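Here's a solo chain for you in structure tokens, the form predicted on its own.
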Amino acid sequence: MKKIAGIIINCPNQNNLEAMTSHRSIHTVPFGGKYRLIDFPLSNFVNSGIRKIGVIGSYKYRSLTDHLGSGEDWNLSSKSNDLSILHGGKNKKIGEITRISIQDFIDNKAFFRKIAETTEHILLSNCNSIANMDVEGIFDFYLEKKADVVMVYKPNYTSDDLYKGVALEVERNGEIIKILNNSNENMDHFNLYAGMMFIKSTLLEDIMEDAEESGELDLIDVLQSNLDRLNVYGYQMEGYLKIVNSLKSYFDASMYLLDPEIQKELFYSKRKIYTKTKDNHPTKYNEKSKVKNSIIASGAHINGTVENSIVFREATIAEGVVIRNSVIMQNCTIEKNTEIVNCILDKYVKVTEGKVLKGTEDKPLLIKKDSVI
């Protein structure tokens, strides 16, 4: 896999996640008890043997920055930069979403021209896509079709939330003659674009200098524009994923996370998923506790009841406590004698005693970072 850099989009849309976003990139939205979301497709990255990656942020990068560091949790080296975390995200298309925002690379030329010289293909990638997807499979694909542009699609992808994703017509052999926002056709089932793409590097640098002179802000929609000139292609995936870009999407992943065999293939595949270490002394489990088909992270408490949920590191579940198809991030604290169903609560919240808080499965309550209850 020489010759391809890889870069992580800042994601449109994440008003619709509410108050996760409003201290942290849509990137370190913690996920499954240790986990970022973009622990998954730079996960992806380097399994690949990509080692020229750039990360866009947004104005919150301070949680991007310090949960990536230098990479080296990664197994990138800080010594030949293998990681560059780029700044963007100011930028907005009025009236609709800026689905990949050229602006993003026009503003970041700096290290297009310090890869330039060992890039010919990069690989673009959502920030928000989880997924533990074949890249060395997808490349070859694009260089047998000798193509401009493969963009990766799950087939019958079922959209029931908030997301306003890219839905692709593809033809047989693997041509892609139209390029849809399925939130504007109504689709229940489409082919839905995964966020990840390879893209000539030379196309993508005749398109950022064609932005700057006409004010173009979309890279989906130039495509969608110059499908008769380009050679596009779609590439089928298999196996799990799902985008996470509403409350209604992170709370279904989450309880997805709780099967099995979507364990399985994230988790125990091949392609590890990497993450940011951390040393915690192990899970301490009172005699009263009880716990059915839940993730519980290191470090933490558990005196009560927790099913169907995912307790993060350092949470501390006191006695008579009843935790039901939750999600409990770092650090929280809930009292004795609490009742907790459908619920996600960001990290460092404090449930008083006796509190009784319910959401439902459409429409999970969460409670925002550092609340007291």
Second form
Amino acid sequence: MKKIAGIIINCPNQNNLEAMTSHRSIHTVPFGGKYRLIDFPLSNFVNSGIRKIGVIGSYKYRSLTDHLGSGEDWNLSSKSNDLSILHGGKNKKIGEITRISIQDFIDNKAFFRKIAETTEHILLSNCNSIANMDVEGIFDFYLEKKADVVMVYKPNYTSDDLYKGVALEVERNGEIIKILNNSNENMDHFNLYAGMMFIKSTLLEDIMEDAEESGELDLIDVLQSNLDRLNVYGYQMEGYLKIVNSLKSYFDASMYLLDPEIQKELFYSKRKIYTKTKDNHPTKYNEKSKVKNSIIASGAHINGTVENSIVFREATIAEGVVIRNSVIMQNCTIEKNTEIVNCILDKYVKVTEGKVLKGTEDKPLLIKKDSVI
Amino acid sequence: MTDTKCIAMLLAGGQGSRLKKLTKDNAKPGVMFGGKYRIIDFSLSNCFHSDIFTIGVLIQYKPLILGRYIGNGSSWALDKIDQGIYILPPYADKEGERWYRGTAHAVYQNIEFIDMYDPEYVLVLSGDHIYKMDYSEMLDYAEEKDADLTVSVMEVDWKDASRFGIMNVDEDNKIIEFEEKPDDPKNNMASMGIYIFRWKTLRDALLRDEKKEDSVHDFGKNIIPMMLEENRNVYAFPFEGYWRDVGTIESYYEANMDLLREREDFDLYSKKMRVYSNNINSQPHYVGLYASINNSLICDGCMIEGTVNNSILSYDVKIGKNAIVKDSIIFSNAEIEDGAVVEKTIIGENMRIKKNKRIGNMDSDEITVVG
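Please show me the structure of the same protein in the form predicted in complex with its partner chain, now that we have looked at it in the form predicted on its own.
Once more the chain from above appears, this time first in line as the rest of the complex follows.
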């Protein structure tokens, strides 16, 4: 798959995970015990053999560069410049938030010029779509249809939260005849744009050039108004998809991981999900641990009760603790005799002895990074 | 070449036949330990934490798993420019094939390699010890004593002393006598098989030892006695802390179980001198609805539906419903099917214990090995 460059965009309109995205961009929101959201699109790229990858950051860069490093944990090589971290997140119009920002592409012209020497197709992906995608299948479809653009969609999506997504109207032959914003229309079942599209490099170049003159800076809008002129197809994906763009959707996506079928599809596939590795010891269960239906990452110490929860690397859970339906991120310390239900604890949270923290399933309680409760 | 004061030569070529099935297809330093580790991780991590960045790993017996595991050394942050881990197998030259015939002979065969760095000191390590040690303290000690050879020693139980090489020292810790496995030990300071040689002295000793027909070319049996005979400056460096030779099934099993006991003298869990290893990219482990896990170490990728007690599970292990694993060590990618019972057993990589089968016995003194 040498002719493809992969770009992960920064999802400017979906940076809404409250305190979880106050100090980091949505790319690096921790997920599933050891991952960050960006691991899913990045692994999807790598698993299909894409070796030219650009990640468009936002102004909150630190956790992104820290996480990606030189890319070696995703089998990317710094010698051949496989991975580039790009400028991004400069919004032109105040109040109006684009879905796929052409400005971000224009700001990285030098990168696009460079990849054009070796690639002909660009795969654009959101950073917050949780899926294990068969990119090669999508690419075959794109070639077969001789398409200018192929947008991947999940059919018959039911809006189980206040999802503001892009919906597609697709003809039987796969052609997209309408792109709509589902927050404006009232729809129960729709074809949800999965946050991944192939586009011809030359077409994207033209669009960038035009945009500089016209000021039309949302790629989704540009495609919508040019549907009659371009060959735009929809590729119907199979399998699991969850887009994380709100606290509720983050919480739901975390809990769905406890479903063995979803786990199997995401993690037990031949296409592995890679992440930054860490040197820590295997998780230590002590005498009083009682763990049921939970995902537990390495380096943790567990001596309490954990049910229906996700525990990240190097968390410490003391004796007499009860944790239910919660997400406990990396390096959290939960002291004795505390109770935590329907909560999301960001990294390095410390809950002191005897405290009770409770949210609800619909409104999980989020505790900000580094807090001491 | 880079200016290197001390390089390490790690002896990793022995068969380790007393580990039985565990070394059937793997050299002893490559055997899994403590779930995610392999035995060699401890020495290599010690090197990194001691600022020793050039390490020759001498391999011979079944080196494939070990060599692949070491890779370019990046797992231990030892992939530096002009420094790092170098795998040194036996080789052939115009005069013929040259298998390593003894520990000293293996180093002798690589004199050219060591000369490329021209170090002042050479640290000789074994690849089958479990411990955390800062070798730079030992190196400082060697310099302070102006020693030709410094041997790391530790106090062992008097009843065990006759199983070790025992060092008799004067009040300055200068070694005056070395007794290999004495029946009637004069003291209980045992050699840990960790040596720092002045390279010039060692080089000369190796060249002379090679010519001796009655020599078995072994550090303990030949080189050290020879240096003592010649009245070289040989010092004992007393080490305090946890150290285990895991050369037998029993000692290997006990050292693993020590991890579960959370001993104060060996803190695997602290961030101080963290033990590095090759990190496998597996998902976090999943604990099912009817699982029960106590006093155990569990690695990524495991899927546990049964009971795990007082045991160590490596990567990607599956424990079925109603299966019971007790006082056992399970290597990566093994599967214990529904209803099977495994007690006081070491299960090798990729093994499968069939439904409702019973392996091992809690009441037995013997440790069962399946591999």
